[in-house]
Amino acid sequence: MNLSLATGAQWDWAFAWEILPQLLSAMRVTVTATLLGMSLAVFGGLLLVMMRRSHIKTLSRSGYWTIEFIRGTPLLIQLYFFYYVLPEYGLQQSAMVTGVLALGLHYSSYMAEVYRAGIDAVPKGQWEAATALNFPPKRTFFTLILPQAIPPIVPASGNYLVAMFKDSVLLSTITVTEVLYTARDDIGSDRFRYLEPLTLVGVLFLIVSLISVAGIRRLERHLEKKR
């Protein structure tokens, strides 16, 4: 069954249903890369913000300039650097691993700023009370301050999760067979049809993004009830 469009192109439902399973399989790669990359970003951002807040000037400045450098350079260039430059120095990984590392590193700089805003929002009296009780700095940070900082940072963290999910299409440039690569190269170039695969990719991204947003909002409400 064909649906004629104003542009003269025709939508072929039979072809769309035929390629949907292949696109769904590739979408799993995209989602996996996003989740792994976000996991790295969460821990990497925490490490960077701890470096930046350190009382050791060298460590603090290193954290600051690392964040600024990563945020100031495009993700695509970082992907190319990881994939094409580092192997010349013996640091070679698969395209998928390279993509996950690049996504995680790039977004860790943004997560560091999210953490910083959440930590700064914790009342100073909490720090003073911990000092008065003679709590060790590590215990103060991880058991008192960080748990209070997490609920306010969930919305921003969720936004970056969705942003990373959409940016994951850049992994196609280093041959990761994620959903866009599959639609454009495996299906489009092979069958010489781009309307159906690219449209379906857009719809799949929209559906997963909406589900992610709904999950994030549910987590926000849950954390608000516990406060």
Second form
Amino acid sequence: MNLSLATGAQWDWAFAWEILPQLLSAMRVTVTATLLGMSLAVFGGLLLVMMRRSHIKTLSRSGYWTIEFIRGTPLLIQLYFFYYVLPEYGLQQSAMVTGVLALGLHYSSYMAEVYRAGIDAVPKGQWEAATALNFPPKRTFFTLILPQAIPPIVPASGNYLVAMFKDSVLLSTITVTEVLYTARDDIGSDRFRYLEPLTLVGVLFLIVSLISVAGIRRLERHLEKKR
Amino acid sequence: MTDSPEPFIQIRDLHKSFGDLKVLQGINLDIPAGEMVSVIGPSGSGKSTLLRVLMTLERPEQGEVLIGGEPLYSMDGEGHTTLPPKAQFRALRNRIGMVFQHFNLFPHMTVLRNVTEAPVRVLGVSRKDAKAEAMKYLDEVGLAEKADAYPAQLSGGQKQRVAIARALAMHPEIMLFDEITSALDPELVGGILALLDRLGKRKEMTMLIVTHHMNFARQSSDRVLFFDGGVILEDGKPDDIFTHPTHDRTREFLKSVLEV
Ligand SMILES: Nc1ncnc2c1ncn2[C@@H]1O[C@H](COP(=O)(O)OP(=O)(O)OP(=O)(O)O)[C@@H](O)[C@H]1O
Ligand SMILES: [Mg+2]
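Now that we've seen the form predicted alone, could you pull up the form predicted in complex with the partner chain?
Entire complex below, previous chain first.
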């Protein structure tokens, strides 16, 4: 077996150092898109789960189908749809806004399911105590049930945050100058070197993911202590 | 309590099924205000279901319930149970409270918050007044010093006392207690029963108590109902029911529970 690379590129430390600042600033775009997307998903998911739980049939049906439709179609297609199709109807935003909206919408459907699991795990007795004390339905949901449903879903939400972070590279396909776009289109094709930029991108993703996971663990432990 | 012209709680021909299972099969019951009624009977006879229907946790298919003359459930032309308009329904439900076997305290709130939350959010009492009142009730159940604790830090008996204080803080005219000592260690039961006895003696609330403690039913209540197969088989003064029940089923039941 011959394991040597025929004419493979040699790792160039000087080049790697040179492009690192540019990649780091592009990583800021990636992180921003993820944080904004996740904030949208946290609210969108709650909205969808409330629609699903509504006593109004049409509302709960549309909630159900919205969730299934978004979950059942690829994020990339939703992204293209937002980027290429919506402007034809006069809905034009910047690539970044489009990307954040698509990420947020897509992950809303996942978050809706996460909320649902959390709400279903709250014991029936809690709802019954709320009825016995005559709490109105909205109060019951927001002040009694939801606060109990959220701590247990922090781990699952954290997983989706990391997944969205990794999925955000898809935004490079609609020209958002996030980290992969910068590595491939700005640096790689300019300098005809891909080894260093792509490797660095991978390493940066790994580092940020590990930091997020550690942060989520801490939050989990903090919430556990409070219970 | 003075004799009112009509009973405070009136239940007429109440029916409740779960699928094919008929759980309440025609309950008729009048309870005057301030009475303390113990409900006894074998497992599955429908005791909890009656309380849950009164608390509006279950909807009956048929029958009527009047609270102070106002309909909580009434019959429509087709023989189905209907509810009054929403505002009226909620106003009536405000007059009823319930304490559960498994406490059902809100685990994310302190003891004080558990007791004040409903008065503040439902009755519109100010936080300050609600707190003062809550402390009064917590003192009454012997737990004033635990006001800032979370439910997870309390024993079963303490949790149940908080649950009682929480229900009392809503000033219910009717209180429903469903086997509130069944999840407790035996040494904690006596204290809770003594508390119930004290509440009953005051005659401020009409109390329905589902219990397996025959001594309590006999000594503390004004009246005992014996449930069997979804109907009230026996209804009378505690001493009458315990000394000369009129049905064989009652005798068998009392024999089986008094033997243990
Ligand atoms: N939500 C429900 N769905 C289906 N069946 C139910 C439901 N709630 C109660 N039942 C059934 O109704 C019957 C009466 O139940 P209920 O809880 O009223 O009995 P009980 O007299 O309180 O008994 P126990 O002394 O064991 O508490 C039982 O057979 C029970 O399994
Ligand atoms: Mg029961």
